[in-house]
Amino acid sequence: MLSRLARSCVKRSSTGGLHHLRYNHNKVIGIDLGTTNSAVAVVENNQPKILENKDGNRTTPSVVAFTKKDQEILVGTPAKRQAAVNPQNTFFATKRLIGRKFTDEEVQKDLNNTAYKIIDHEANGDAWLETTNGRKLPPSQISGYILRNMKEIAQDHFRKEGSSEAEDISAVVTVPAYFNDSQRQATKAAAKIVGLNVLRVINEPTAAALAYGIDKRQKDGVIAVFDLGGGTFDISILDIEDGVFEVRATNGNTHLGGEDLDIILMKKIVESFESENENSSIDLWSDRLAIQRIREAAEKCKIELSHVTSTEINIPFISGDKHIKLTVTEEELDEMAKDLIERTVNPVKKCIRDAELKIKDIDEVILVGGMTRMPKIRKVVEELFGKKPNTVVNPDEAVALGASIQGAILSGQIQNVVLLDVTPLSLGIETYGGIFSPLIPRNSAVPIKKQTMFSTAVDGQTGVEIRVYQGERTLVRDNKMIGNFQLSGIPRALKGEPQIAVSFEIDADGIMNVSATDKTPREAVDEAENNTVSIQVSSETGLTDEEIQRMIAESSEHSKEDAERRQHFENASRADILCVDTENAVEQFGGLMEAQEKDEIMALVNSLKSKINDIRQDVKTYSIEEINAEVGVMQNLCLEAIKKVAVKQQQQEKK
């Protein structure tokens, strides 16, 4: 266990070191990795542009398919045109699995409401997903399938423009702002399993902002992204002035998008049959093929309630001689869609808040993602801030527009741009007493690196563990551990002597690594012996949006109460260090003391080890003054002991 020795920080330039970032790569393409389409953009004479797919469109779906035994793969339009008669082994959606584990809560959702299987991957709890062949797939490996179409459609581009580029190609992929490391993570081994080589991974609420104000630099100014796409909502609030790109603040939920409006509008087609054949025993729940179906109808009706007031669903056969068809209204939908639309709210008030912002010093609100397209949401983010949203940037092409402007930054073609994005939660370490120590705090500018020194807690401590938590609250225990590590070898000495460096750092991507370094002087050592470990924060170390949300919800609601705890542990440590000085004592000299009193001192120590127990277990609380003046008793208990000690060791010197 470490205790706080000083702080210090490694300092980061204005511009996060980004404009010294330069790769050798004349063309860098751009790609929005999306959960219900993906497009591919890339920066031509100074213009990003999006790249069409063989079939002339400018997005694709984000669909992947297995046919003739798994031997034939289809992705994205010929994939989705089959999916009716293939649904078992067709994959839709599936980034809302990647880096989640099986037992999850939002993955337990989707268990019925998918037509394909998701299975728990017995090595490591992964949801995975099968084929009816038996193949298990993870996620990431869809994901990979959906970003290898992205660069085919590159390649024949530069194909066909006489480009040289064609085969070697590095680039841009975007994230929900709330992805964590896990999934960070996971996307880039998508990348890595189709031979992409990413630059960089950045937020998708960040690229929307770099489409929208490359061309808009005269409008500085702070800028609200509110990006609700298929199945990840984000809100980021930036600052945009000559040319740097600044994230303030973040938020967001990564599984709340458009997906969960068609499992909602899916449940109202499947009670209507029901409604209807109350003497049947059809469970069209477990009829996958008729689930795909209803999928699909609940899909093509929320699109068209973005255009019309009222559309009929029409689903023949849907079970022998059973037919679906039933009128849904614009008003139905939202009021289906009202509880939906209300967790996007406080998001956004608490992004507003982080970023030291009130409403009023919005000057901009843009709309991403496919979702706002819905006039209720449109209402509802006008009425939220005060001002009608922007809707310029065609919300399906800005993310993918956004990443090849940062791919073309990293290359070099576009000049005097910079892009500071940030962590969306505190990072630290537990030190002695079960305190949480965050480094860095939660919308900290990313790439960032601080370095902060500790040292040990005990005398003689030759080792550390080194637990690394994500959180905002006091106490690590009401955090999340994300990693932990062992520091060995320090020399033995008495506590607060050695010095051992901790260092938080996070790349670009957003991906941590920590790292410790005992930096305690030794006499006639080379220095270069001093001992280092590191971790980098593994894909089973991340942590789900709810349980963000929670944190962050839970830190605001108890910061009085946890600064209050925070007292007493402190002072329990304290008072903790002093029981153990004591025994030390106590275990020295015990010789030379009377009976009566080293029991009085022990039964003290013991009385307040128990009470510090209690204090750090919740089981009762003592106040400060209470412990403080047991202490005051113990110390002048062992005062008036070392005294007579000191009289009988002068005695004894004497003889």
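Residue numbers count along the first chain shown, from 1. Between two forms, the rigid core is defined as the largest C-alpha subset superposing within 1.5 Å. Worth saying up front: this structure is predicted, and the values here are computed from it rather than measured. Compared with the form predicted together with adenosine monophosphate (AMP):
In a rigid-core overlay of the protein, Glu600 has its C-alpha displaced by at least 2 Å between these two forms.
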The other form holds:
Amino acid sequence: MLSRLARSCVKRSSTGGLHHLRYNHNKVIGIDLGTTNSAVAVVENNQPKILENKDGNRTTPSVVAFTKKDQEILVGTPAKRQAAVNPQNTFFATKRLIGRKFTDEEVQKDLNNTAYKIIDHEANGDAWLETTNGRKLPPSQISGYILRNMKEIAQDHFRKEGSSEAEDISAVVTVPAYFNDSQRQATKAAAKIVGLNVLRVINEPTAAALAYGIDKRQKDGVIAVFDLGGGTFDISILDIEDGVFEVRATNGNTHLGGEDLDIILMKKIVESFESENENSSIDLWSDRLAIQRIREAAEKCKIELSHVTSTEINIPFISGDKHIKLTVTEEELDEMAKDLIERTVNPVKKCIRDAELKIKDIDEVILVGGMTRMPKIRKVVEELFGKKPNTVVNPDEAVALGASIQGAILSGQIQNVVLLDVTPLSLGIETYGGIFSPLIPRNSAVPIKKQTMFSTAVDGQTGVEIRVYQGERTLVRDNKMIGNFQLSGIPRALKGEPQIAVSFEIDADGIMNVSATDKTPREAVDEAENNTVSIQVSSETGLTDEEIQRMIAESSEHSKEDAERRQHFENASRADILCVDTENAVEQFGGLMEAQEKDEIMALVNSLKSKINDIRQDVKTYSIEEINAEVGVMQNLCLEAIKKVAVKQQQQEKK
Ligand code: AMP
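Right, the form predicted alone is done, so what does the form predicted together with adenosine monophosphate (AMP) look like?
Starting with the chain above, the whole complex follows.
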């Protein structure tokens, strides 16, 4: 186990500066890989523009279908069109499943609401998909097909222009701000598989802010981006000043969006059918074709109610000769959306708090995501921020446009604009006594590199286990472990002497590398030979958004209690070290101590050790004063005994 070196000794930390590499590409496309729809854009003549797909549409449904014999893969509108006749092989909203375990509560909920099959991948417990033909695939593969489609739209565009970029496409891809390491890596891997050279992964709300900010670059200030799409909700607060876009804080939920409202509406439709057919035993939920038709009708009704106050749902022959016909009003839909809307409020408040701002400090609120077209949502956002949200940017296109602007910044087409994004949770390692020592606090700008010096906690320790955690709590056991590795081969030395540099590096995509180096100065040992081990935090250990939400909520809930516990734990660790010192002294000088004195000291050491153990195991608490008083008595007794030993030694030397 590691212990932190005293601050005054060797704590060093360096923060990476701006990552402003220029790539040697003329044009870099921007892709918004949305839960419901995707879009691709590119900057030309200094203007970002959306590229139309083959059908002339500016967005493409994020839907992939396998024809019944798996012979053909359809992407976008053709896939969506045949969904009603082939629902089990039509995959939509699969972004909600990326990087998730099958047993996740949210995945379990989706099992009943989707016509396609979600399975448990035996090897790693991830949520996977299965066609009726038995083809098994990860949700990121669906993202891959959509990305390939976006790439083809760009290639068609470049070919038409006679541009050489058609063959070698580089892209900036967006993800929800709250995507964890594993979800980001899965997205990057999907792009790589389809031959897209991903230069950067950026957060959706940040991209939207870029689109907005570039448009009105003269207007500096603080902006909030409220992004509610089909499957995810993100809120980000950014500072725009002189072309620097700095994300101050971000929050959200990767499993909250328009699909949730569709499901509530679907339930209402099924209930209405059941109440009209009380005597029938028809179970619409088990009829995948019927459910797909109901889903489409629910979404259509929801969208219509953004423009009219009442609409009719008509689904003929839903089962045999039975039909569905009902009227839904805007008021009823607003009532159904109440919980969904409510769940966006807390992340917004937390985000503003994290940005160390007050609501009145926000100059502009930008709406992104299809769901923000719903009048009730606009009203709630207006009430929340005390100002009318800005709707100049098209909510369906802003993210892709912003991604293309980031692409143009990277290729050097757009200059004097810099983007600084942040990491959503604190990252650090476990130190002696189970304490969480954060190296990178949450909402730190990325890319970032931080290094802190640690040392050994026990004499003669030759190896340390570096355990990497993510979270906001004081003790590691309340946070999430995201990786661990061993640094061995440390030459034997007294505790506190070895100098172990632990360094965390988060790249501009939000992906993390951790390394540890034994930097103890050694004579005749070349610096280059210093012992180093490192890991890239594995893609299977990412946090789910519920875990992130829970951890942040718990952290503020328990902050007082945590601070107290931390004090107790740190005090116990200090006492433990003094016990070990005392034991060593007794071992070294015990031969010259009086038996009674030795027994008294050791009784105190053992009593203290048992109390320290109680504190660490949470069996019993003792006041810090009580522990310190006992430590004081133990140290005094030991000191007295050693003084006597010194006198005896002097006397012996004289003889
Ligand atoms: P996005 O993920 O940004 O493409 O947003 C898609 C979500 O927005 C889906 O749940 C759509 O049903 C929903 N949506 C699109 N247009 C509207 C609208 N006019 N009113 C309400 N919801 C809409």
